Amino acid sequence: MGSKRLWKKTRLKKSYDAVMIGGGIHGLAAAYFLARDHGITNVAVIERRYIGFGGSGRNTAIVRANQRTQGNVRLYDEGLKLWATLIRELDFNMMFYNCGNLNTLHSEAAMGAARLAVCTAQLSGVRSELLDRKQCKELIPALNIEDNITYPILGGMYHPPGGIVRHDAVAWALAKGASRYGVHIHQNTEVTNINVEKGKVTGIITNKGTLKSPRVLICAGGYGALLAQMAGIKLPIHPLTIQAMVTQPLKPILNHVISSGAYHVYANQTLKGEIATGAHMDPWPNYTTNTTPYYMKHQAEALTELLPCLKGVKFMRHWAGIADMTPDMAPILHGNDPIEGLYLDVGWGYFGFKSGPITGKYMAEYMAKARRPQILKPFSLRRFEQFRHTGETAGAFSYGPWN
């Protein structure tokens, strides 16, 4: 007996009410949201090679709600108390892994960084807190706390609302909902362009025909600047490639996700015993997913200082991934300005994947009564050219000036 598709199978019509250009997680439950919310149903996913290629399917599947603003921290928090429910309502197994989150801390500075982050997430009624080397060694005995290293561990961050979620799992289980409620999903489409008249979105140029539609949302991570160009948006991104890999499976040694910020490194273990990893940035705006010796180098000096037990261990798979970074790394949740029906969901950098659903869930509210959401505010368009950057980091002008 053949297997059932998740998704049907449907021909590409010259028109429809909304259509997402993107077929990863945010595309998807935009569209998901959409229909089941609004009653929309004449929804299209455009996806240029196949459903979950990009991002979606190109990072280590952490979630979390730790971020530096509140703002932030109320969209994340949000997000986190969303899987349970989601993995219900569409009947699929995301392997959603409630471990927590803990983050090490390497100075003073990182501390009281720290601390601010910890204040925040309370008044937001987010649980974290401040743990002194001690208490992280607890958490994770594998922990090397001891000063013999390049950045000894002076405590951590703990955030125990935090996990991981099975990535294919989450674009699946968001593409059968969204096919079940009538969204057509295509793949193999690529965008050429989106038509614009008289300040209106009409519809988008597809190497398989011209759509109409009055609603077009831009969800393709790392290409998303280079489709809003097409609108003649110029947005203030630059992709960015992250690197990451897997080692061989091992019994049960990391038992919450792990992350530093000295050593640019993150990590948990998945349910097969593998240590999935990733690392930092590659420091050049690029649009490659090639992998390079040098992080692979780089994740096993900064794994191995950390988790000493992991001297040896293979890597099996290394892979890249596209990060659509703005310069304070919070997202662009834009629309109906300066063109009307054209809305955007860019910008994610490092954070894409954990915000998918319940942004897709807001800004198919967006789309759908054309108002933006209270929760989407901070992250409008317009902060930039008014001065009024998230505070979530500035990290990203570290890599140069932007055009």
Given for the second form:
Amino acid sequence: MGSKRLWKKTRLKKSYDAVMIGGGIHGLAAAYFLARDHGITNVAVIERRYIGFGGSGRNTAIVRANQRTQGNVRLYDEGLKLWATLIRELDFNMMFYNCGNLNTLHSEAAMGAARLAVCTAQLSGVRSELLDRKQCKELIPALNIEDNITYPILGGMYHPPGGIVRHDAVAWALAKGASRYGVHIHQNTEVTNINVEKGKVTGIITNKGTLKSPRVLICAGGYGALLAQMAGIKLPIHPLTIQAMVTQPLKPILNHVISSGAYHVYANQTLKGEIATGAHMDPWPNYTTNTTPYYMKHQAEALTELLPCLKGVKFMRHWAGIADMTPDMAPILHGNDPIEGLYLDVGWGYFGFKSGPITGKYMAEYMAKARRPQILKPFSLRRFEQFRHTGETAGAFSYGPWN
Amino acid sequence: MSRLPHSPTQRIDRGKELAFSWQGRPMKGFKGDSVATAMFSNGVRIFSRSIKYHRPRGLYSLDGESANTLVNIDGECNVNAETTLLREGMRVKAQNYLGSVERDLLGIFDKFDHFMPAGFYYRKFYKPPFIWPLSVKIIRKLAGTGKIDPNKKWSKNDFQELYLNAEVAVLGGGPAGMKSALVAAEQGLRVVLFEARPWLGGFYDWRTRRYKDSEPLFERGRKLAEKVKRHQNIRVLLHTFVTNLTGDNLITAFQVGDEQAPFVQRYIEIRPTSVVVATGCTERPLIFQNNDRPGVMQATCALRLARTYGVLPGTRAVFSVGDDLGLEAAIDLHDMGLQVAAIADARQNGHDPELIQAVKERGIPLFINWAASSANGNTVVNGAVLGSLSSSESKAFPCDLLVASAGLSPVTAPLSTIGAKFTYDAHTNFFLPTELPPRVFPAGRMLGYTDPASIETSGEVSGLKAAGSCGLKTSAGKAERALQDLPGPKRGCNIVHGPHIGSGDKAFICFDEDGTYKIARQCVEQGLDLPELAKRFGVFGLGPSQGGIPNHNLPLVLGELRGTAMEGLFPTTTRSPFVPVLLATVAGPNYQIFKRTPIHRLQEKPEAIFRRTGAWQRVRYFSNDLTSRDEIMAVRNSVGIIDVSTLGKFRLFGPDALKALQRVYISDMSKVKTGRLKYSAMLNHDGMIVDDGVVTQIGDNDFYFTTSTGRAGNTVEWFRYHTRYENWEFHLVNLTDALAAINLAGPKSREVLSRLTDEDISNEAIPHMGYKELRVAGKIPVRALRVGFVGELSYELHFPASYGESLWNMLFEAGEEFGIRPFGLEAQFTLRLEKGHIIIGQDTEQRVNLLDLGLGFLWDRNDRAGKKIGAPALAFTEGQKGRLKLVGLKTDEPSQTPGDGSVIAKGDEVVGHLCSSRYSPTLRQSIAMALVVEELAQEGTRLNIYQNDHNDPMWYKATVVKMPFYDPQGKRLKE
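For comparison with the form predicted alone, would you give the structure of this protein in the form predicted in complex with the partner chain?
And the full complex, kicking off with our chain again.
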């Protein structure tokens, strides 16, 4: 029976060469690549609940590489290409459905922003196109391109290489792969403190015992800032609730990921036939995963204006997760500073799924060589004290009632 | 269509026959029937095909607990036939089959289930990789159930909203719910009672057993219902499905309208002070081979078919029950003419002796500590095998009905979403709520009570507690003591599955997604042994009816398979909506809500094109010419007029008003003078510009200022937040909606304005950046601000909103001889671009601060205290290398105009982008403002611009030039 297990059941050891706090796709990927590419196999992934409990299993599974800045596009593009490799390598079908993403545009300003993203993608070798409203309709016949809605559609940004991936499968596949290299996965294990001596990380304390480790990666999604605080690092992160929901399964009606900034809604039809949809974050920092009726109402209003045929479809499940938002909506990928051996893979907000495996790969390199890979350069923690935000969003971002 | 003789328990109206069709076949039912019972009474046994194995599925429960009865009705897909009332003319169709629903060709999948073990999705279809796209196509085609009819029309009035107010809400209109509603209402509280069925009564409604030797339960239920409905403090919402109960008792629900209702469905919200949850129990499905065969159904389903709808559920039946209600159903159905071949009762003891006696009297073979181990029959049940739970003994019976149930499951969804903790209770075999939030009170059967008197008294206890938590001095003490003297929660049957379960059995835990006991075992073997993991990996409870059927059984099964105690095993969190709800219902009437300026109506010209701008609708273009050339030229050559009422307008006064201004504005605001306007900006802590506008002084410690449209809503809070540690006395009044604003712009604007006022508006009286309060048209008090956003002589007039239309009309009339034209946001965009004036968010972004924008001159460097928001960031970044800078540029080819957002490239490296780019009709030249890397910001630098709209790649050449493009000396502003 043991041989059938996706990942091995193991005893918590007293000492590891590296410890990942958080059993989501970021931690599992970092562990996997650390073992695969750098020969560091004495690694533990510590998870408070079960693997994939947090953002990894709560997102809407969209993957794409049509971000605003070139630095971001390069990372996400490599990430997009990694799915096929990983599916082969891990021998696990993560079901990358390459359906392409259509971003509908509802204002002159949005057309301009999309033009920037399209040109940036094209110059980076990534397929992305600016469409007019009729082309949008040709792509998604159910789309309402009339002027009788709150935000009439002016055009669209189409990104053929994007799509969706079966999110839970990513966690399971990476767990399987990491375990095969000897990585330990400890579920139901809660980190209560991070030990630091003379500026160096020495290990962690969990509810099941103390572990020694010269390298610790914080990759706990929404809870990253709380963990960093255990090591005395205050991160500029606001945890915000983000909600999502699915409809009952339907025969194919939506063959692309669709998203709209003006309505603030995104939706895709999963391979099972459900329409999965999400939207904005609740704009008040908190650690709950409560759902709210107004959010479902917003989704229903937005979707039935954009895709009127969805009026006759039923929502059947609504859930929430936590997004760890930084001031510039770009992540913090940082290490050895100010504490030697302590690495951060946090602040992904709601982009943590699409970036998971590729970030794990580079964080593993970072941890193995103690040197920041070039591609992670834009994401240093120090950028905030130098007032150098990345350009992931146009507007200055801030959270809380005073903005 | 054969029905049982009339009985007072029935809910059908035999006087009203309704015609409908199933798969095109005409059928008849009665008013009061659900679509499912009408179909069943016409002999329909196979309602649907399962999602994975395409197994035939039929009636199982009657409350929509599984996907078995999902059908298409009149073009609407995934409608649950069990919870939908029959109406005349309904066209009912089956979903998701190939050929016919009775002989589904895809039923072949049932033979290949060994190719579909737990998580098979993740091991198949992708090797070699090139087959995956093909697999996707096939998977998508096979998956899903309902098919959307894209042409189905919904009327706007079909969906309504209801927002209620009451002290107590009671979820569930059974005996406990009705009792708690009554006692709370008796205290004078307003009560709303939610009931999913179209009538009250709960499980009393079909029971003929007597209440303590008095009237039959159904009669008692109907009397109680009358009392409840007549009570003036109770509002009863029937056929209303609660979808969520969240923090602080917010309830959402939707009601299905009856034929008289002016709505198809309506969305309901209420936030009562207290909630009584009396949602009762459903039957826990018994897991055994072929437990999904049409002809296998729950005990209450069988009994209700007969008692409520007058339909005998079969001719010869075998019962496998787990509680007294099961025995009761067998006896009652027997007495109504159903042949009962045998009854297996999974319990070893604890039976109601009266019922055992009744079974014996009727000569029905009774097998104690036995249960169903298999249903026979290829499509529908034609036999059943009962087996002993303690030995290998078994017995087969031919039958066309197998009534099977493992006992009861409490319906705890609302408690789950409101954050109750649950503990496994070995006595009831329930997961009982242990830690409850305040002001939420469970009652009745869900707590394990089975005795009618206990259930009713439990309802009274909760009703009184709910009243008490509303602040009334009521005590539930007496009722609680009474409850203690009544029978307590009954021992529940803890059977996990039927006897002799085989390793290859198709014993279903979840009908919706074909999740079997075997798949659960495979999940455990692979280490996915927690309900949350098994649920996702093996797929249990993720289907159209969510956790309904598998929620209680899954943790029990996993506990057994793991060989561990129930410690740490719980049903997975219930998610809202508890009942799937139409998007149309949730969306409601889809109002388009936006703010209108006081002059909005006059903007609605036939040719005007509006755009949503934040909360407002504003005119972008006044004609179909999207360059707005004529509007621009009118402002440049004569006079134009624009409604700018959306601008933020504020009065700030009080002894510390100046200090507050100094804090939030980056300039030295002590220089703000009476009669003069000062332009400045507000920054955030990172030095990014968040707002710009003008400020003037209108009295001692009294200021008036404007903000951009987008910031108007945040400004008061911004001041408050950034002065929160100061003990400053100042008052900030948001006048945005109180004042209308019109910008009268162009060389002729003074002449136009002078026709409406006798006051001196000469260049000396109101110079450029001057401010003056005037009377216009004799009495309209107007604040005239001579600002120059569009680069011409112009007067921004702020005045009471009520005069909005009048003043607009007067100005228009006065300007007629100069050819005055209204201009929109597009014209304003180009006009201000020609002047090099920024729009925040268009020409700024989070990588650039005030200095990068070339607006460093606004910064008061003498502010030694450094308390201005954003000043430390400016000091830190001054001279910092590698920042983006805002520059002006002209294209080499004057008529070529790249779009906003076009990229400035160096090879394939992005080194900047165009923020605002337009053809300037004034200069007859394309101009743009762009953000570029510092090295390219020098005047004269040559740039390559890339754009690709609609697959039409274009490269442009341009040169960095000095701004402003138009009237660099600002002569036109100052004239």
